[in-house]
Each structure stands twice: as structure tokens, then as C-alpha cells.
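In C-alpha cells, the next block holds one chain alone, the form predicted on its own.
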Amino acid sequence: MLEIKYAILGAGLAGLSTAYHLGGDCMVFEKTDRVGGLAYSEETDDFILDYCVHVLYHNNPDIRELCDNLLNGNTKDHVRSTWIYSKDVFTQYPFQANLYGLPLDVVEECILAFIDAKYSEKKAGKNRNFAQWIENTFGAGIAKHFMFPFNEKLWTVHPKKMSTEWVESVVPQPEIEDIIDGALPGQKRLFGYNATFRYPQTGGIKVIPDTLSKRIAPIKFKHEAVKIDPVKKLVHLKNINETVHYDVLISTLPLKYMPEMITGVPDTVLSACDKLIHNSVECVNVAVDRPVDMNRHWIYYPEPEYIFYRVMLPHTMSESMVPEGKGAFSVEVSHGNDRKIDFPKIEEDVIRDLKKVHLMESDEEPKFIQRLSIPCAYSIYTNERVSSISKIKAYLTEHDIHSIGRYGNWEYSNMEKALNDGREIADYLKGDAG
């Protein structure tokens, strides 16, 4: 049996920040054979291919110093070119505060119905759920034209059935004078949490967790947890059929399903967790034997006859992505709840739609398709979502059991806020044990 005073599940950036942080008497245990988590690069054929968008922006001075200490100089830094195709037009992010190419009188529309919003009284104050946010906040035309498909399209649920406590910090929400400068050419402002950002020069995003892991104990590539006994803290390796005994666990595993593997957790625990809800990705990499000739970091597809919602040009992060006279794009699609797709057919439909969006010639084949799935991709915010977290999560550290990161958190995040999870459990185990 393993004698461990810190044993922490999972590699992602999360993990891997708390053993680093931590600095000693920790081990990791991750079920697969590499770190990352989703921070994750894939190389074929001299191509390296992100599965799904990452990008590093900074609020933390901390966590910044951490990644330009991984990093190394090894960084390119971006004013993001990020678009919307909708109405067979590109309109630049966010679509609310540049409607300018759009039809005129979808633009007419938009600005009525943001204006009578911006100004009704009756309106004020009446935010039960996400929906009601959007429409109060830009109006019925923002609304019908993008906030209703495409949040619809990427959460697998309609916005009536979320909760607002995320919004602020997410949607950017521009005024009425930003509204009509947007509706006129030659819109320059920018809107949003990153609209700057940093990329690996080299690498791929997987430089970032390749790099940590490097720094802290040697890592237990497949041993995956299945069963935990919070009474004598131990946990019940599944590949190689061992036993690891600890006296705090971290755990980065997702919120929903983690307390499963639980000896003895209580049916109220276990009732909290079915209240958690999230959709799914498939993130589809297509490879083209030309150079994609668009300046443009990701594209997001509004309308629902596009199977997927984002699409990122890898060659716009860095040109090492792609090998010189070559191309590729980094597809993404959402499934689960209330989206229906046909999933054995989603490569095949992806192609289909990137030839009918022009991203792809109608005659051309892929050089080569990667497929990741993402079973559990974005926690979905539900009203029953912060009473289920704050029961899940009383029962756990009433158990030294700790979790963090992005699932573990159960909460729509970014790579800072991972590593950034990690300094500060470290920093607070480190505490009390002084």
C-alpha cells in the first residue's frame, strides 16, 4: 500500500499546479497516459492540432509569472480576429456590438429592439433565467438573430432553462452608443475577456502541462481511481490494482460524477450530483493539403443548419501549427440534452458543412480527420446548480477530500483559473500545516 500525505486525481492543469505548488509529499494519479487533461496537442504528419480553443490571457500576476516561467520565451502574442458567420456574411465578435454587414433590416431590428429594451422599465429587474437576461439586456432582435441559437446550439439547452449568475464576467455587453458605432464601418473597439491573448510559438497549447510536469514527483500514468473510502482515506486503483492511503485527497475529476466512486456517500450527495448537468463535444481536427488563406483566429456558426457551433484556424496561432503549404481546422460540436446530432455520421457532417460554409472546396478531401470526445465538456449553470455544488462540496471537506479545477469546480473557466485553483489549495494545505 502507498503511503501518500497528498494524493491528487487527475494531470489536467489543475493537478498538475497543486503538485507543483505543493513542492513535495504529493503523487498524481491520472488514468490516461499523458498530462494535460483538455489542454491537450495532438502531432500527425507534422501538424499539431489543439483539440478545442485554448488560449492564455492573464488577470492573475502570479499565475502570469508561472507560464512565462514555462514558457521561456517560447509565446506569440495576439489582438484577437475573432468572427461570426451568419445571414451568409462574417460580422466581427461580438455580434451585439457589430452588425454592420449584416442585412439592413436585421440591423434595423436588432438596434429597435436593443434600444426599447435599454429604456423599458417594465422590463427591469426580471431576470429568472438566462433567457430573460438576453432579451432585458439587447433585446428580441439580439436575441432571434444569435443569443437564442447560438447559446441554444453550444449548451444544448435553451437559454430559459440556464442561470445568469455567470453572465457578467462572460458576455460582453456593450452600450447604446457602441451599439450604433457597431452598426456603421469601421468598428475598432474591442469587447471581451481576452480579447488580447498569448499562444505557445512553438508546441502547441500542450507545451504549457508538459513543461509543469516536468517540475514536480513522477507521475502515475495509468492508475485510475474507482473507489474511495473517506472513513480510512483510501483509494482503489483500478489498472494496477493497488491501494494509495492519504491523508488529503485533491481531486480534479468532474463534480457530477466523482462522489460515485465513494464508499457509504449519502443519497442526498448522491441527489445533488443528478441535479449537475453539462453537454458534450466532439472536437473534429480536419486536415487539408492546402494553406488556408483566412486571417481570422475562430469563427463561431450561430445558425442551427451548421452541425458545429466554433471553428478555429490553427495556422492564426502560430504557423508551426501547420506545415508550409498546408492547412487545417479545429471543428467543434455539441451534443447531449436537447441536441440531437447523428454521431456516427459527425465527421462526415462536418465536411459536409465546412464545404458549405467555403472552408472546404466542394470537390476536397481531407488529408486526415483527428476525433476527440469530450463526454463532459461545459457544466451547464442551472438554477440547482449552486445549492448542489455547496452540498457536494460540504460533504467532501468534511472528508479532506478537496476539489478543484474547472470540473471539479463544476464552472465554465479558463487555464489561469485552473493553475490558479491548484496555487491555492497548495497554498492553503501548506498552511495548515504549518
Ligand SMILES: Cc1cc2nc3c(=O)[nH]c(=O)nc-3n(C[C@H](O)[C@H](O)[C@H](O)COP(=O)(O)OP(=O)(O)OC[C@H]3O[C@@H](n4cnc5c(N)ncnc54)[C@H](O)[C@@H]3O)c2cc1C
Given for the second form:
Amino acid sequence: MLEIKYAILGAGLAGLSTAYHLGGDCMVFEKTDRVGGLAYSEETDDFILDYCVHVLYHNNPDIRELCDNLLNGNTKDHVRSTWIYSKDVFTQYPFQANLYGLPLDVVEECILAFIDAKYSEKKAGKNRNFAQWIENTFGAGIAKHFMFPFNEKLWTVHPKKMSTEWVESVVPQPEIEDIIDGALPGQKRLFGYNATFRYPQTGGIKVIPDTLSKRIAPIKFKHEAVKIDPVKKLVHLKNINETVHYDVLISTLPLKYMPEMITGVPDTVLSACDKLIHNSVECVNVAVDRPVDMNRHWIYYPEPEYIFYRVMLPHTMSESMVPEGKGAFSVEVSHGNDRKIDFPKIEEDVIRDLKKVHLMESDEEPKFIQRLSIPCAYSIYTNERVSSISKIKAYLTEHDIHSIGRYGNWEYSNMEKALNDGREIADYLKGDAG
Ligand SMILES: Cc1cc2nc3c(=O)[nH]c(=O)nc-3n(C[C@H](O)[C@H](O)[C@H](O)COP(=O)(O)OP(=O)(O)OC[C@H]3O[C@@H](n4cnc5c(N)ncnc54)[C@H](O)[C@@H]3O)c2cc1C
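For comparison with the form predicted on its own, kindly provide the form predicted together with this ligand.
What follows is the whole complex; the chain from before opens it.
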């Protein structure tokens, strides 16, 4: 039997970063035959296409430095150019700070309702869910014309079913001056956590995990963890029918599902897992036989008549993503919970709607369509999320199992956070060992 001090499940950014920062005494077990998890780029016919938008933004100087080192100059800074297409016009993101260009009655409705919400006494203490937070923060106009339809499409549940602990850091909240300024023509202020970002010049986002993986011990690919004995500290790996003994297990697998593989896990933990919910995203990459003549990084589609909520234009990330004279669209469709889509028809519906929004010509045929599925895409923030996570994690930690990463923490977080999770757990374990 293989004896490992630190066994790491998953070779996404969190797992790779854990191994890198531990520096030894560890082994990464990955169910697929490649690294990167969601931070990956598929190469097809000289196109390099990611799992939807995957751009790098930094808040953490140590992880910025790590990425600088991994990219080794292969990076380009971008000022975000993101747009919203609704009412048949493009307006800049975020909707609430860029009303200019919308029909005048919509602009008026949004501004008046914003003022009413901002200065109304009614709202005090009433942010019990995301829907109320939206109405109290932006007013009924912005809620109706963007916030409700967009969020319902993305999250697959109505905002009234969601909690609010995540919103302050994610949803830009412009002041009244910004809303008025944004309703008038002229240069606008940029809002949001990813107003500037960077992206590899060549190779797609997978350059980061690829380079990181070369700095750690060889990874055990096609080693899918299927069973964990937390008392004997054994993990069973399916494809090779091997069992590994560990001292500490670091899991980057989804917190909702990982405990199912633990022998003797209490029912209270499993019922906490049942309370965690998520959506799924189908990334439909559509290649076309001509250049795409538009310099917008990505576009949001709030209206229900379009199947997708966002379309990214890969050539804007880096010219090397698409061969000369060709183009592509990276289309995101969410589903699950209350949002049912006609799954077998998804490609047909994506092409139909790319034509409806004038990104494709009415008689145009795609060069190829590539489907990348993300079954567990966004953890949905509900009132039961925090207490469920703490119940599950308390049980895991008691058994020397540390659950990290976007899905291991069951959170809305980015690549930088996944890299930092790996660094923090490694520091913690090394500190413990010392
Ligand atoms: C639609 C979408 C867009 C995003 N856009 C951005 C963005 O623009 N910028 C940004 O910074 N972040 C973005 N993110 C977030 C980013 O993808 C994640 O934060 C990050 O990649 C998570 O890394 P991870 O290692 O925690 O998880 P993962 O990438 O999910 O890695 C987990 C790994 O575990 C493996 N695994 C699963 N089950 C088993 C098993 N039983 N045994 C062994 N291995 C297993 C998987 O194959 C995978 O390799 C986006 C996410 C989504 C869904």
C-alpha cells in the first residue's frame, strides 16, 4: 500500500498550489488525464478555447508574484470592456452605472426608482434576501430591467431564494452621482472587482496550471478517489484499484458531494450536504470561418428570450486564441434548479440566439462547436449555506480532512483564491508539522 503524508485530491489550481507550497511529502491524485480543473484551455484546429471567461485579477500580492513567476512575461494587461445587450442596444457593464443608450422611458424609470429606494425610509432592516437587497439598493427599475432577469438566469433560482452575504464584494454599488453621470453620454468610471485584468499572451489560461504542475512531484492522473476510510485514513482510487494511506487528506472536490464517499459519515453531515445547492453551466464554444469584428471582451444577456447569459469573444483575450482569419464565441448557458433548458437542443438554440443577437449572420454555419460541461459551476448562496458548511467542515477537520478551493469551500471565488487556499493550507500544515 502506498504511504503518503499529505494526499491531495484534485489537480486544479487549489490542489496544485497545495503541492507546490508543501514542497514535498505529498502526492496529487487527479481523476482526469490533465491538470487545471476549470482553469484549462482546449486546443482544437489551432483554436485555444477556455471554459468560458477565465481572466486573472489580483488582490493578493503574494499570488500576483506567484503568477508573475509562472507567466514569466507571457501576460497582457487589459482594461475591461464588458457590455450588456438588452432592449436591442448595447450598454456598458455594470447596468446600474451605465444607463445611457437605453430607451428614455427605461432610463427615467430606473433613475426615479433608484432615488426612491435610496432616500426611502421603508427599506431599513429589510434585506432578508438578495431580491430585497437589489430593490433596496438599486430600486424597482434597475431590478426589473436587469438585476432580476439576469440573476435569475445565471443562478437558476430567483434572487428571493438567495442570501446576501456575498453581494457587497461582488455587485458594484454606484452612488447617485454615478448613476446620473452614467445616464449621460461621455467617458464613464469603471466599476467592479475585475475592472482591469490580465491574461496570457499565448497558450490560454492553462499556461498557469501547466507551468505550476512542472514544479511539483509527478501527478497521479486517472486516479479518481471513490472511497475514504477516515478512521484508518485510507483513500481508494478507482481506475487503478489502489488504496493509499495518508496522514492528512486535502480535498478540492465539491463539498456537497465529497462526504458521500466517506465510510461511516454521520447522517447529520449528509443532510447538511443536501442543503447545499448549485447551478450547472454548459460552455458552448462556437468557432466561425471569419474574423469576429468586435472588440468587447464579453457581453451579458439578461433577457429570457436568449438561452445564454454571457458570450465571450476569445480573440479579445489574445490574438493567439484563434487562427488568423477565423473567429469564435464562448457561450455560457446555465441550467438546473428552477431553470430548465432543452438540453439535447442546446447547440441549436445557442446558434439560433447568436443569430438573433446579430453575432452570427442569419445564413452562417459554425466551423465547429465544442461543448465543455461544468456540472457544479456556481455554489448558490442560500440561508442554509453557512451553517451547512460549518457542520460538514467540522466533521472533516476532526478527521484530518481539509476541504479547500472554490468547491471545497463551496463559495463564489476566483483562481487567485484557489491558489491562495493551497498556499494557506500548506503553511498551516507545515507549521503544524514543525
Ligand atoms: C463559469 C465560470 C467562470 C469563471 N471565471 C473566472 C474568471 O474569469 N477568473 C477567475 O479568476 N476565476 C474564474 N472562475 C473560478 C475558477 O475557475 C475557480 O476559482 C478555480 O479554477 C477553482 O480551482 P479549484 O482547484 O478550487 O477547483 P477545480 O478547478 O474544480 O479543480 C478540482 C479538480 O479535482 C478533480 N477531481 C474531481 N473529482 C475528483 C475525484 N473524485 N478524485 C480525484 N480528482 C477529482 C477535477 O477533475 C479537477 O481537476 C470561474 C468559474 C466558473 C464556473
